[in-house]
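Let's start with one chain on its own, the form predicted alone, as structure tokens.
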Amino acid sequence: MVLPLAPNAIMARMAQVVLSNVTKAFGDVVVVRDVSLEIADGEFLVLVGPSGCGKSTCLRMIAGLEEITSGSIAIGPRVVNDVPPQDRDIAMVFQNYALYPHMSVYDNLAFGLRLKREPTGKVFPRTRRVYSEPAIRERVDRAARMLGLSEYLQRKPRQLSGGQRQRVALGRAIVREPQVFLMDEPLSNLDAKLRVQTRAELILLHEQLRDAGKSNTMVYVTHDQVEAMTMGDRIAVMKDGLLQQCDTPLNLYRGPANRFVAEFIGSPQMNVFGPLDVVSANGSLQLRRDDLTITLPAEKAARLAGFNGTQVLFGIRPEDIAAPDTSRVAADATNTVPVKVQVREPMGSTVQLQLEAPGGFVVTSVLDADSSAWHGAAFDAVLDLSKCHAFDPASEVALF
């Protein structure tokens, strides 16, 4: 159950974050629209979508940063709808950075530490120091350790690189030791390899931070869904302001709830091609479209047995449409569609093909890197339909 802020309420240790119908608009525009979801304790969860889509604008509202259209917003015990930004136990960590350039490495570690002030009356409510220097120092010392950072200490952000000064404003949040870290696309503005490299610090971190029995719920916002694949306990996949999905990444792969999440979720991206009618012949069904014939196996069939006679879209993930000639074809395989190389593109262990199919469909094949497949070779693709889905033509919403 969800409780009311109390005056003068302890600040509780629990750390998740609930999210209950929640709505945000500027003006005659709705960027979020109706919004649940709940963040569990410890959790690293997420958010992820196209440019617009409202990850951030939710990340500003956990914070406090924006004020809510309509429904609340829980951190731990409390509704925080109404509770300004630093009484809220959160530290968030910017793209920008957003460290101070004329302090040192540890002044910018420090600062908040400084700043923070517990209240003693109401004339002045907070005019005593939380943290003494000390403290402040073991703090800071502990938060640079834990990142690399005790020997750059005393330099000056200019005197860093990229990848430094984000570890800087990842220690300025841990040295908080707060209920929730919320993180806005802080990798965005690093190089591939250095980001490679800190995603694989912030995975880290967050279990150190778990062992240390320290709270550790994260939200983070990502565009880039390689990044939520592999930090993310679980995902939340947003468009157009709506919540369309939230699971583990590999329920998100391979369950999409949509055509939207199963385009977004994987790379390269699930072929989604027709629409295509659904037939049923010689005991069977099967989804044609023009030359092209693909005839459902009985579980995936079961599943469109109210389809015959309509239509629907069929996806298929690339790694899942091999050649002849690979290792991952069964030798009794038999769902084959007759393709055409148009492009080839080796990737070193793997090679990427796009290929054309019946119908003027042009899909995207992932093979083993010794496929014999060159451009304008033809050959018959097998499908491995046990992990293949359909979507309905109209809502988009898979069917299986």
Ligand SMILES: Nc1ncnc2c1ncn2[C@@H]1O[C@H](COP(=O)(O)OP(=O)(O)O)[C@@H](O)[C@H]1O
Second form
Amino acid sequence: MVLPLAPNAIMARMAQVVLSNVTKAFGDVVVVRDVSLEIADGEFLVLVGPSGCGKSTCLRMIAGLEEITSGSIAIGPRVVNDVPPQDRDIAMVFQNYALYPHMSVYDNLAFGLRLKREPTGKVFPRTRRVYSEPAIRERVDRAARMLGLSEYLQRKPRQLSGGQRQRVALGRAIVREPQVFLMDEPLSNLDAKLRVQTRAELILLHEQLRDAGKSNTMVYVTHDQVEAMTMGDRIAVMKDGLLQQCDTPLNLYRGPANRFVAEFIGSPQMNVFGPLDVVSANGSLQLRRDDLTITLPAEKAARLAGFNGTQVLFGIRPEDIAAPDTSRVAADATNTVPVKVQVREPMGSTVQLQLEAPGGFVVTSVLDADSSAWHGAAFDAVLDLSKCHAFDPASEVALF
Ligand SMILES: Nc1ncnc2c1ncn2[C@@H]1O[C@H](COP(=O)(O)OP(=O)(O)O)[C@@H](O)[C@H]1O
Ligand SMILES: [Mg+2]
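Got the form predicted alone; any chance of the form predicted in complex with the named molecule too?
Next comes the full complex, this chain leading.
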């Protein structure tokens, strides 16, 4: 019987990355703590979190540039803990793309392939080039076409714009046809407009690689939650070396696991305030503080069973605080709150408001700019309580 695929063909198709209980300490300082994460073959996974939370360290451990203190990392079917970086079949793209200034774009792209050698002979450590010059040209041309660089192959890096240079840096990774792409804030050096454009190009590139039958698993590090939301199939949120939550962008947005994720994902950020007292009144559950009263809908109240007499933090996104003339949610006495307008920031189609609610709480709301409510000094804000959140005040874990 003949196997339909050679073993290495099977391996080449399985580019998942699995981190199991990975911890990294520098001396006594633990910077990545017990992280477990399964990145599927072909997935675009974004690792996001504030500066210093351990994102780059995670990426560098996957690359083999940093030793793992405990736990294990597998790429495809193989545990790579003891595999040197050059044998892990990964390609890394950094913020500082450091092209060779004296080489043409073509030579910059070809450089890594020309360097790649396989050892021959047992007695003398002689090596042989892996790729012939025609094979290199084919790969460089294909990558250049994908990245729109075909016209620039003979130019030197200084004759390119910042965005084009960053694409050459991506090209250097693509020509290697690695199992896994590792990217550490690759767009940070670009200006805002170019960053948005290159973001879209990267999403497209991820699809093109898949359509071309190439491995396209990507682990992408950024501190920018907008990049994470727009690019990731899934987003892994980190804080202080700990993985907080890993899910699709919409699941993170709608169902954050804790206060940190709730406030980190989304812009302007979720309003989280309190503590509010949990009070049972007239057969329903209310959250109260001074003259602020929020009556919870039944499905939310059910999640706070057993919290009667305690306190919670309350969370609601700016777009879920509306005016009577902009709300898609019916306004009634149980979900309106009288607010005073403190600051108005018209953005064109929307207006961002800073509002003072009862209890002295200051909240942000984003309204349709067509609304007339925000021109006045006060209005009755309509809360979409089907989308509100509550957090345990001590642990800050989400209760709903
Ligand atoms: N080689 C090192 N020696 C000691 N501490 C380090 C080293 N590299 C990183 N760190 C520390 O580890 C923490 C996480 O760093 P890093 O992974 O670069 O964070 P991020 O990429 O999320 O900004 C930081 O506090 C950083 O100072
Ligand atoms: Mg970093």
